[in-house]
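Quick heads-up: it's one chain on its own, the form predicted alone, in structure tokens.
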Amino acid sequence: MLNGVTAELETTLRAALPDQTFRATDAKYLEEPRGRWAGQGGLVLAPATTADVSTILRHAHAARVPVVPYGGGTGLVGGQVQAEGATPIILTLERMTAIRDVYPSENVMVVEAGAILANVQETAAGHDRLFALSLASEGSARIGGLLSTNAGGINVLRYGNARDQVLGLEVVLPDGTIWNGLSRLRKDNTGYDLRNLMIGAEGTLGVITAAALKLHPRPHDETAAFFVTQSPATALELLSLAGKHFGNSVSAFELISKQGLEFLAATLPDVRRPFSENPDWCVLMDVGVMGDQFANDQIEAFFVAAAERGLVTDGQTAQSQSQRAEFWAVRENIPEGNRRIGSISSHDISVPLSVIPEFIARGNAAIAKVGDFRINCFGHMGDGNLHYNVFPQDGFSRDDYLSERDEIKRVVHDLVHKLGGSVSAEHGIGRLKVDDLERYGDPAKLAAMRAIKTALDPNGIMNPGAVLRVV
């Protein structure tokens, strides 16, 4: 049984922490981007040090008061807001933004969890290095939140998810104990992998306060290209050919549908679309080469080879870095176009690469049996992660179809599960997908997760209601 924040607990914390730790309960701490939940007000605390985080959790643990960690607020599954239950402590790491150390010769950077992703990228660039995690919200998303959700983004094909960008962590456990796991080692076989346990736990097992991040050499030359392809099946063949042609130099391979481009034209006409007529399907590919190679030469040769095989019918290669940025602006604004149209049900799913065409065909047919809808299927085809979103026809709004939302989600997720996929590819579980995890999750895995949760957080104070129902 959890207790809400009391005046007595606040008095105790005020005696133990600097005045600057205490924040007004601003609306930003109670909102999430999709507007599905409104968090309840609580005691908002912004610690400046790991020791302060430890103090907060130690007192919360003793008083059995819930703690909701808050990063940049960009999460899409409600993991950062608690709409009901005992009044929580809202723990924001917005003051813990330091870049503690950079080790260029090791390709390592140590940062605090409140550091904003774009600032981490800029610091790496200042040392002629690349921090490869990249996504649309990088101007506001914070490292702690990105690691807590094991964020994906556009570079997963080459560099992996957030989990693959980390060597070590500093974490405050639910009782206030500090795990000093901030290792820069690339090999460490000393027992259980607590680092990967904490990454993706969405603040339910502790609070990440700092991370040792992997850096990479910056490519000598980079470019992007749009290719028109006949179908998802030919796009998959194009991806295979790209692997043979470029090896690991392809950092992104994004599938884009005609519907997504039409949404952009309707809602964001200033975003320059790549073709005068929107093709049914196209891909955006990004390539970065090393040594004395030139990306444009390679990608143009690749286009010729792909056209000879009938895999592409048109294409455009960025002729400058500004044009490359324009190409990426198309992809990065598709979610905003979606938001302005208003989806009935959005799905962050992954399936094995070889069944992507089957999933799209069967998914479209299944949704058509539910009703007459528009579907915008797009996303990171290179790693099997699609955003499969269902919209009303023109002239209607999503509010007209709220009664169909659950059926649509069930149809999509049932198919994903049947095809050996995941109903959460990169956004996490949060509070939105707790029922989905219980429905589709392996029973042995769920039992192990509950056992871990109970062992590390016996009072259940950490982000209650997110990820897992502890029974």
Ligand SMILES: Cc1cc2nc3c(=O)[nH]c(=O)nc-3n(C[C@H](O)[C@H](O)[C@H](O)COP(=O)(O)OP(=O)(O)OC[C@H]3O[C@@H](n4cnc5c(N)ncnc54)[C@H](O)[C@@H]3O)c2cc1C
Second form
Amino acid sequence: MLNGVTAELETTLRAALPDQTFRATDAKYLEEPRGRWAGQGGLVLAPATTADVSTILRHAHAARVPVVPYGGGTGLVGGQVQAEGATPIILTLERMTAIRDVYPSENVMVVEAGAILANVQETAAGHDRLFALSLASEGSARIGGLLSTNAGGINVLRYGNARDQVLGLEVVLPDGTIWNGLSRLRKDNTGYDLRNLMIGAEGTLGVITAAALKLHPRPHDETAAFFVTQSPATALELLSLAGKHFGNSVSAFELISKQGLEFLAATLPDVRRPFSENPDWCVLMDVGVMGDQFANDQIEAFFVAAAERGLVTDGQTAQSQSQRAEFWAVRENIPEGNRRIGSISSHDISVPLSVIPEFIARGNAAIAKVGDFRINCFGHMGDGNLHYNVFPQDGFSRDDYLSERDEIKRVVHDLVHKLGGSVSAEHGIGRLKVDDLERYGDPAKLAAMRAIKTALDPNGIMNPGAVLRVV
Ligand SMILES: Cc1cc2nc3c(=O)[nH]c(=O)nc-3n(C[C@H](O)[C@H](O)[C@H](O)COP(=O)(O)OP(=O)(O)OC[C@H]3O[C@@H](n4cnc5c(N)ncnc54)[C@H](O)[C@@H]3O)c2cc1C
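What would the structure be for the form predicted in complex with the named molecule, given that what you showed me was the form predicted alone?
Below is the whole assembly, all chains and molecules, this chain first.
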């Protein structure tokens, strides 16, 4: 049984923490990008040190008061807002933004959890290194939130997801104990991997306060190209050909549908689309080559090889870095176009690569049986991760279909599950997908997750209601 924040707890915390820790309950802490939940105003605390985080958790644990960790607030599954239950402490990492150390010779950087991703990327670039995590929310998302959701983004194909960028963590456990796991080791087989347990835990097992991150050498030259391809099946063949041609130099391979480009034209006409006529399917590919090679020479040769095999019918290669950015603006604005149209149900799914064409064909057919909808299917095809979003026809709004929403979601997720896929590829579970995890999760895994949660957080204070239904 949890208690809400009391005046008594606040007095205790005020005596133990500097005044700057206490923040007004600004609306931003209570909102999330999809507008599905409104968080409860509790006590907003912005600690500046790991020791202060520890003090907060120690007192919250003793008083059995919920704690909701808050990063940049960009999470898409409602993990950062607690809409019901006992009023929580909202613990924001916004004052813990330091880059603690950079070790260029080790390709390692140690940062605090409140550091914003774009700043981490810039610092790495200042040392002629690459921090490989990249996503459209990088100007706001913070390292602690990115690791807690095990974020993906556009470079997973080459560099892996957030989990793959981490060597060590510093975490405050629910009772206030500090786990100092800020290791810079690339090999360390000493027992259970607590680091990988905390990554992706969405604030339910503790508060990440710092991370030792992996850096990479920067590619010598980079470019991007759009290719028109007939179908998801030919896009898959193109991906395979790209693997043979470039090895691991392909950093992104994004599938874009005609519907996505049409939404963009309708909602954000200033975003320059790559082709005068929107093709049914196209692919945006990004390549970064090492040594003294030139990316454009290679991608032009690839274009010829792909056209000879009948895999592409048209294409455009970026002739400058500003054109490359223009190409990426198309991809990165598709979610905003979607938001303006208003989806009835959005799905962040993954399936085995070879199953993608079958998933799209069967998904479209199954949705057509539910009703007359528009589908924008796009995303990180190279990772088997698609955003498969269902919209009303022109002239209708999402509110006209609220009663169909659950059926649409069920149809898509049942198909994904049947095809051996995941109903959350990169956004996490949060509060949005708790029921899905119960429905599709392996029972043994769910039981182990509950046992871990109870062992580490016996009072259940960490982000209650997120990820797991604790029975
Ligand atoms: C425009 C846009 C584009 C996006 N594109 C992508 C994409 O391509 N790929 C992708 O994977 N995601 C994407 N996202 C989702 C989002 O950016 C990620 O989920 C991000 O990782 C969340 O980081 P945050 O700092 O905003 O965390 P928040 O939203 O503040 O929190 C997310 C979760 O982490 C927990 N948390 C936060 N900080 C900590 C901490 N220090 N310790 C423990 N728990 C913590 C919170 O309690 C919550 O459960 C996108 C979002 C937007 C708005």
